[in-house]
Amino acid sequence: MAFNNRQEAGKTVVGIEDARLDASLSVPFRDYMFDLIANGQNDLVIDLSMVDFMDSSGLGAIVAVFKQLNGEGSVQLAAPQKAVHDLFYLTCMDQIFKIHGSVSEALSS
């Protein structure tokens, strides 16, 4: 599998395996995030730091699990590289969604 998780300060870290969040993977990160999300893990952070290629099915799929959680928890982002990142520059997602450099950035926040 693309993904794996941790339990870490409270918080569920997910890897994300892959050097692309594209097309061919989001419907399965989607899935994978719903299923961590029913089983009540719902403080997320997701690290993006193996991504260096997202399209805008691989950002509708964090977006959809932001909307997953209905504002009972937070998915933060953790050390996207320079693309990835510009992409929720780009598309003021960096506005929604909380960026750190590092996924120990996001667990002391």
The other form holds:
Amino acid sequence: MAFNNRQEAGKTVVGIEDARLDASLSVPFRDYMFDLIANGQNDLVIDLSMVDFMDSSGLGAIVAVFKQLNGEGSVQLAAPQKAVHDLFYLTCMDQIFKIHGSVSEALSS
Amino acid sequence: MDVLIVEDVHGQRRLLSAVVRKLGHKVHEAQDGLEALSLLAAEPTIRLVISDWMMPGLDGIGLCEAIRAGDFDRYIYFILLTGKTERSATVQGLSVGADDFLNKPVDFQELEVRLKAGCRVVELEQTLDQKNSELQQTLDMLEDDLESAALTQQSLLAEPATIQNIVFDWHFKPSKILGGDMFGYHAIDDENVMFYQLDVAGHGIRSALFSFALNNLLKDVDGASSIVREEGRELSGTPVSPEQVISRLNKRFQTTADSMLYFTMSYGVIHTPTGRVRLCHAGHPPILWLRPKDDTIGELGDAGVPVGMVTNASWCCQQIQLKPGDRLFLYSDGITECENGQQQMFGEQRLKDILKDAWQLPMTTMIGQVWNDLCQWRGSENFDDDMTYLVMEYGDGVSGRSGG
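Instead of the form predicted on its own shown above, give the structure for the form predicted in complex with its partner chain, please.
So here's everything in the complex, that chain up top.
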């Protein structure tokens, strides 16, 4: 399984255990997140610390999560590595998502 | 099922044949391994062999070995008859690829059961074969489709052209699995030329089809429903501002939780008499502004979110003033993210260095040099992503127009 989740401080922290969040993983990732949301877990923190490459499909999956929440709940991103952070910066994702340096920072926000 | 019985002792062969025939199978007979091999070659319907071990000429072990090493295009199930019960016979049989064993003298009930097992395996094997060939056919068809879609994509691209005093040229190489890169340039009226480059997220047919649709929409400069030109009261319409064009596209193409389709884009309008350019960026890599006269490369990337991500997004417009001889270089992320054998990315700095070396050369030469360097970096001409760059040069503005 490429993903895991745990409850912490009333939020669901989702870990990605793969180094690449790309076209091959974006649909499984989206479906995994949709299952959590269907379960009522809609305060989500995505722990990106293991991901060293993400492409436009990966980004699309995160946006899909955001759309699926439809304003009820939140999705925050935590601990992106430099390459992933650069992608967020280039695509101005920081205007759409809260991006935190670490998971604990995201949980205490 | 067609069964071949290989046994040198005539009486035993006849007896076995009769029993197997009675079980409903079609029986072929051979006296030794060599005859068996030629029968197997001549009768492709034979899928199961029951063979004695000890035979003159080619024995059972040799026959099994020859079958496994041979180039039969089908799986042949092999049952070895062993007169002895010692383990060495079984071990030797297994090691050359026998599927099952029967002790002599043959117990006919046991024979029936082992034949049934053999038939099951052969049938499974046949089903698998058929499924494989069906899959192969489908795959061939899909690959043909992808190839013709890639050709369609290429045929939609604008030809290199000079529009008013702007020279446009480009390089485009779609990835093997088809991507979503698209670009274009059109005169909006006789003083304004628009240009754009976009990259739909993901790969494959879905992304490509979406990029075709966007291309058609943006190409429509004259129509009543054009999104790039406003029909004013005057005879010719006025260009819609770049941020407005992006906003309109964003309203029209919102991604959904299911589709995950969105795109990054740069869109600009050049006022050709003055060289004034208005630009809008939506998550696309920055445009490189080559200014040989000032010896600098500028980066134009007033960041904005990609198109289709959020409904209430807004974009801003950047203005620059081109001098004659200036070039704008638009590229998609496939260029800078192109990896070499060591998984290193090509990167922006490397791109800028090449451009600086070549910016005084004719545009086609510069375009060729960038491509050469990319192929050298990659080590081949196979790329994971669409590779696109669009270059335009601002001319001196004296192309048949009187100053006003």
